[in-house]
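Single chain ahead, written as structure tokens, the form predicted on its own.
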Amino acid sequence: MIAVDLSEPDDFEAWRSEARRLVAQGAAPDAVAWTDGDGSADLFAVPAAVSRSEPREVRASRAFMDLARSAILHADAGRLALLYRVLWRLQDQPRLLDDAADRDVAALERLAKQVRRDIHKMRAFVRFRSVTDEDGERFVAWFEPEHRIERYNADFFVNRFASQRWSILTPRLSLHWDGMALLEGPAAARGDAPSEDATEELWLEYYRSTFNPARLKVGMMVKEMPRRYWKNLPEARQIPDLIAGAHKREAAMIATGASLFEDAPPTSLKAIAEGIAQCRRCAIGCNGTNAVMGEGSRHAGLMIVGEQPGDTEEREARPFVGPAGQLLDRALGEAGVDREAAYVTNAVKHFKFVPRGKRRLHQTPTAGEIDICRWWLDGERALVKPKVILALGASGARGLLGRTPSINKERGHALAQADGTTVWLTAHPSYLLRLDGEAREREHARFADDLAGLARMLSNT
């Protein structure tokens, strides 16, 4: 058995050098025992020394190198052997990484994905607190990464906080930036970092004020902010109370939106068109864009409700005439639903966007903006009196239901409403346009199934 010991477990260049040499000299994976600074040595292994009369050329694709740079940071002790085994196999199977079902490839992808997630979590959840030492103010943070990502993330924090003196303490090592140079120190303990500082209450107040109960999805929140990080996040102690009061706050937001309208409900679609053209009750109505009125039969049995007009719709002053509308038209036609017989509109009547040069990029409206504009949608609904309403996406559904539903859980189901209409939920076609590969095929099929179900329901009404 050939022993290869890396002095540092996250030293990719050292692993690369040793691996290339061993592959070139013909050392098979089962003949090599890898250890690192965090592991224990094989008692029966001998120092690496392999001879081969004609060293082989070593090949490694960019894709493999990118995966390897991430995977080597994983805490799994078997990662070095896995990396070497994949590199060895690549010499005879250059397209090995294309086989997602291969056990080694799947394992390597999984390690790299977990490391990349940990890198993101460190960047998102490091919380600095101010302390004073002999050189003045320093910001200190405590973080417990799952993997060996501290050195990899160092440049990110140096670039982001270049003008400040800071330290990041972890159970494996510590990083210290003095404004000029990055220094590395020994492992630390949680008690070495301050528990709070004078600015903490300001941050907590900001967090409370920006918490949007209408967008609350506890499962998604825990997925993105795992509970293991909560003990080191000052805002985490606010989360239980904010969740508990979310429904109450959401109801208050809806009531506030409705109270802005003291006029009598509009008595015609023309009155709604004139009203939305002048509406300035939210920031979207004040952004200088043209309002887009719904269109279609005054007595349509089907109403289709999207999120908001897009760039093309705002320019042409018609709903669903851009790429998403064209996709919707094709899908409705394939399902046997006549769009020309429907009334088509949006939950929000103006185009919310952010400028990027000459382009205008779509920006999702907030729950509060949807709730304010709901007054106009309710007016259209009361005048058209559809039997069935197709809601496209969560924003369109919120304009109809007064809550933000989970599309994946509630799509393709008939939701009976107090006014006698039935709401049918599906994804917004713009979502489908952003997908590719297998995800695109899968979601297009689900969308087609939803519209086929809509067609069956319409035939029975």
Ligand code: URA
The other form holds:
Amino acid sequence: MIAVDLSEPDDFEAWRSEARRLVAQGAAPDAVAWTDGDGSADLFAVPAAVSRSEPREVRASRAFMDLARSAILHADAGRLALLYRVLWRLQDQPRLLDDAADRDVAALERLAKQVRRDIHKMRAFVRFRSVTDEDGERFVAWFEPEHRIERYNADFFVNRFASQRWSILTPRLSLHWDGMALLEGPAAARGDAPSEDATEELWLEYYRSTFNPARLKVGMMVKEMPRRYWKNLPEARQIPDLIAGAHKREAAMIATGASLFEDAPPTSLKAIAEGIAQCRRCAIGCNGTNAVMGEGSRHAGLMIVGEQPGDTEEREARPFVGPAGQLLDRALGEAGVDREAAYVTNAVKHFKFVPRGKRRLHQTPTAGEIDICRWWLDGERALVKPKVILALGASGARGLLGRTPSINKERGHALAQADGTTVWLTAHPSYLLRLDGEAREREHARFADDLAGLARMLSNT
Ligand code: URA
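Switching from the form predicted on its own: structure of the form predicted together with uracil (URA)?
Next comes the full complex, this chain leading.
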């Protein structure tokens, strides 16, 4: 028996890398004992070791990854083994997920659904109470999720209440936002949270802002929040007014969206550097990290756009200087593209992460965050006026194109843009760093091909 202990039970990336390694080594599901970092490991199991046999390529569809990302948050201790069994079976049955009658598939779907429902419930039913501490007002909520969804939902609350100081206490852990950074604390008890609140203002404001008039469906609202509970919910007092004003509010929301950035576009790279340092237009900008400005020639013919600075980039306040940057430099050099002559930047200017002990784990920015930060990327584009732009990965591409393309479908083609530039897509080097075995070799070769295509295009422009 091979023992695999997941020290953080909701750490999908850790599960994924263990599972990939085990499948690649040919470790059958019944030979693997998964545990949750709770010391419940099988006494007769041995720690996972590196096998000497030829590793096999590991395949996992996006649909599986999406289901697995939710299902791993389920409280059921059997979920890790189930996930592994499905991943294992997918290697020989790539269409397995289409078989809804399959027991494993049905179980996986059920777990993922229950988790998604719990995620939604937490977003809808967290109730903040106002307290005053030595730094002023803080909003505190007690919530008991059924599944391990607290960290997953943290971003949602940071985005909602970026400018407030708040804590969400749960029986598993606590989340604290101080307006700049998200910190994790230990498990809490119900008594740690205040039970009475003088104002409920934050909650009422939250409710007003999450009440999307464009999606008003009274029947659904009643199902989600049955009328018999309304009398106990402060926000329910707002429902009649909100319904009555729905259409007016919808028009106002459209108008606000259109005028999100009314200031004039920046007129110099220096202005952009100063602007991003102060930018608080999304939650990432509020997390207290260094903004990372693009760097390179002001008249570069080639612009390279990544996703967002990573841990090393944030510390050094320079783009692509960590492991992904080193891989990129090597590959550009091999393709004959001179990084020094290019302008290198990111779609998002701050580092989005979740703290895990001393580590800061990268988190992918949302489409909304990329769209907000496009203001700065567009400014760099307008000032540098590159002829060709290399987009690394889907986030970089979204920053440039305003839509999230399929990198697989659109990579290696010249995409002509309205401003006369040509965008060239390829994978993100961090993606290559996560691969191993045959997939790693194959993807490195594709990356090299894409960069060779870019070099050919540059020599013709
Ligand atoms: N990944 C990116 O997308 N950008 C960087 O600057 C570093 C890593």
